[in-house]
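We begin with a single chain expressed as structure tokens, specifically the form predicted on its own.
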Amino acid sequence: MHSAQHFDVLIVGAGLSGIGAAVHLQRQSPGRSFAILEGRDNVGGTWDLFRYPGIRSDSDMYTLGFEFKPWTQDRSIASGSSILDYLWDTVGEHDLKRCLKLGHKVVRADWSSESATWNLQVEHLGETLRFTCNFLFMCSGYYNYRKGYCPEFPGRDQFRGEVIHPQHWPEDLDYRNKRVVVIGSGATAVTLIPNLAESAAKVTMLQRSPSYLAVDSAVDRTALRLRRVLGSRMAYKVIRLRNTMRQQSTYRSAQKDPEKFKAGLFAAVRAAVGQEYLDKHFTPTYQPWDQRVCLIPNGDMFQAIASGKADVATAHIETFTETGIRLDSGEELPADIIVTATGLELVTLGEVDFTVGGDAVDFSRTWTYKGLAYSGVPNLASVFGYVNTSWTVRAELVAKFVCRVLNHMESTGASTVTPRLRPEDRRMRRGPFVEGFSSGYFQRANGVLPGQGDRSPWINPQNHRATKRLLTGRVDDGVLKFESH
């Protein structure tokens, strides 16, 4: 094993969170040595991993983009490739290429109390490298990059066509003039269907139950007008603030008066595909924002349905057959290709094995500190964004908070910072990491994610105002323990 390379801060992950964290570190906590370790051979994270047809953002780029770098393209709902270009532009503008280490996959992180450092094992080109750092900032996302979630389907082995998971889309897959069944009703499914329908013979969305769908324009005309009047930078600030507040207001409205919120969504669906389709296929049984609301930009999926190129089946699968899928109703959906858009497999901190003082860390037994750190685990922070607002809005608040923690450590001579339960916290009610969110991928992950308590700062609010208040308060709050070794 090679001798260790040491940095003040190591950022793990070069997606939106990691690149943004690096820029904030440069700006707000300068003078520290740092590197970005990325397991893939490209930046982008999600936007490099997913290669399926039509891959795009599911929220607007005025909020999914960085606060310090205006989004200047006309389309606010952006393609995966344009997001990658945006990220590489950011790398170039902030001279991050020199500290970017692609193809470096972190597999293990061991905390040494004696040296007050993290010791990382990193795989690179078949070798195991060592890195050490004083502070570890995990920006590696929240789902398994090796595989997506796919339930066991009866009879799968007898299907003679191809079965594809969107997370592993083959570059050479030819679906022209083919019959395609897409299993799922979430963001991936509703993105795939109109794009596949352009050249497939027929695309069927097969769902066990419907999702809420919202029709909106892929181009924000107000933003374009403001850009002409105010210029790109000022217009971006205004639109970013407006859209963030609008997202939060929409969420609050859905919680306060779900029937009114549903009525607006249903009216758009009814106008696109009619009452019968709405009743049969697009009326969920749960309340809005118990799961994410899926965006249909420019109504593209509904246009594919109206044209006859796509349709929807709402039923349970009895079995795969040689030539398709037989439903519990007895109906058979013929298929040449089956796409299992069945969701993500959540993991904690990029599946890295962590130890503290030689003991393995079980994050499911820890408490989350402000949704970014873990009780009893020193010199470690991670990014988890919002589920009801653009991810990056919260990611940047987290990055700024981490910079303030680092600055406080420097000014006080502290070598470690650790969230520790106070005596009054030890009997807290324990709740899930994200409360009030029933999506399957979160329910399946309850055994791996930390819990949140019933009092600040052991909480992970999904309300922007509350989060901003939480992450702009004092860092020496009596819960973060700053110590010198």
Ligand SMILES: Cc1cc2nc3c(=O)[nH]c(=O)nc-3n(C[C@H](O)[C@H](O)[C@H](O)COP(=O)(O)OP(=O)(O)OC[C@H]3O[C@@H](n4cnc5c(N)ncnc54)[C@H](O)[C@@H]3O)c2cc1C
Contents of the next structure:
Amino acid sequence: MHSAQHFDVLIVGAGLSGIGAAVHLQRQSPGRSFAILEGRDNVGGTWDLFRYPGIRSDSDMYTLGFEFKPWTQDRSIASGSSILDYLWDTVGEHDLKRCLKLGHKVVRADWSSESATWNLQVEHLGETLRFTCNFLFMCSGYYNYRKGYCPEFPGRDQFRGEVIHPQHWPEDLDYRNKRVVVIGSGATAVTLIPNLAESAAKVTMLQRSPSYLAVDSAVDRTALRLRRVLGSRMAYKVIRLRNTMRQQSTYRSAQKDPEKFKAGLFAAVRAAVGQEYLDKHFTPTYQPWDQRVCLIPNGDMFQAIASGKADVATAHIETFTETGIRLDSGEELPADIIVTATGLELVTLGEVDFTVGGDAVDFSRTWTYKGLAYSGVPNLASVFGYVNTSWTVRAELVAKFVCRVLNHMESTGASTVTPRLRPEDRRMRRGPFVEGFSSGYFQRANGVLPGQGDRSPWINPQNHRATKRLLTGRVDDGVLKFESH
Ligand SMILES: Cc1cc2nc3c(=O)[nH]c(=O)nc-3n(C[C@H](O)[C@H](O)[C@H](O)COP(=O)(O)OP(=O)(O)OC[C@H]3O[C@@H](n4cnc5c(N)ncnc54)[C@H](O)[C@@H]3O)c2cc1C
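Please supply the coordinates for the form predicted in complex with the named molecule, as a counterpart to the form predicted on its own shown previously.
First the chain shown before, then all remaining chains and molecules of the complex.
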């Protein structure tokens, strides 16, 4: 075992959250030694991992981008590779390469109260390295990087073609002139369909139940005009604010008057593919925004359907067969390739094994502090973005809050900070980590995420105004306990 390298702060993960956190740390809490430990061999996280045809954002880059770095491309709904370029540009502009440790996967973190440090075990090139830090900032995303979620399909072994999960898209997969069935109804499925349809013989989207689909333009013309008038920095500020507000008000109006909201979405779908298709395949049973609404940029998927290159089947799978999929209706969908766009598997904090005082931390038994820290766990914060607004908007609020906590520790000489329940918090009603969201990946993950209480600061609101209030308030709030050793 090598001797440990010590840093004031270690950031785990070099996706949007980790790179953003590093910039905020440099700017708002300067003078600290820090490093970014990234398990993969590239920055980007999500935007490096997913390589399926057409991979793109489904929220606009004016809000998915950083507040400090204007998005200057024309498309606001951006490709995975252009988001990766944006991240590498950020790394270059902020001289982050020197603190970036790629291929460093954190597997274990033990808190020592004697030294007030985290002791990390990190896998690197087949060796185990040790790192220590005073503060650990987990920017490790929210899902399992090793494998996506895929239910057991009966008869899967019989199928003679290829079965692909979008999380592991083979670079050389040749789907030209092939019949492809994409199982799924979420953002990944609706992205894949039009892109595969460009060269496949036929693409069928096979869904158990429909999702809500929203048609929007991939290019924001108002933003481009504003950029010409105000310059990119000022225009970015304005559009970022407008879009954040718009995302939030869309969510609120969907909740307040779901029928009116549905009517707007349905009108666009009806215009694109007709009433019969809408009734049969695009009318969900749940309310809008109980699960994420899927974006159809420029109506691309509807064009693929209208051209006859793609279609949709809404049915249950009876079994995979040698040559495709048999539905419970008895109908057979012939396929050369089956894509299981069946989703992600949520994990907590990069699947790192944590101990405090020698005891394993079970995060599902902790309470979330403002959606960024955990009751009883010292000197640890993590990023979890919004599910109804771009992730980065919340990620940056969290990073700035963490900087203020670090600055407070420095100015008061505290070596530890721990969120602790007050006596009156001990009997709180416990809710799920994210309220009012029924997406499969949250349902499946209830057993691994922390709980939410019924009062501030033990809450994790999805409302931007409430979150802003929560994360710009005082840091010595009587719940965060600052102590020196
Ligand atoms: C296909 C897809 C499209 C999406 N589109 C949008 C969108 O349009 N808008 C939106 O708001 N959200 C979107 N999301 C959610 C998206 O994940 C976030 O927006 C954002 O990219 C998350 O950034 P992150 O840095 O927090 O996490 P990630 O991108 O997941 O990055 C986490 C990083 O941490 C590293 N890591 C994890 N564990 C460890 C460990 N133990 N040791 C070392 N390193 C570790 C990972 O390797 C990874 O590089 C999308 C998600 C997916 C899967």
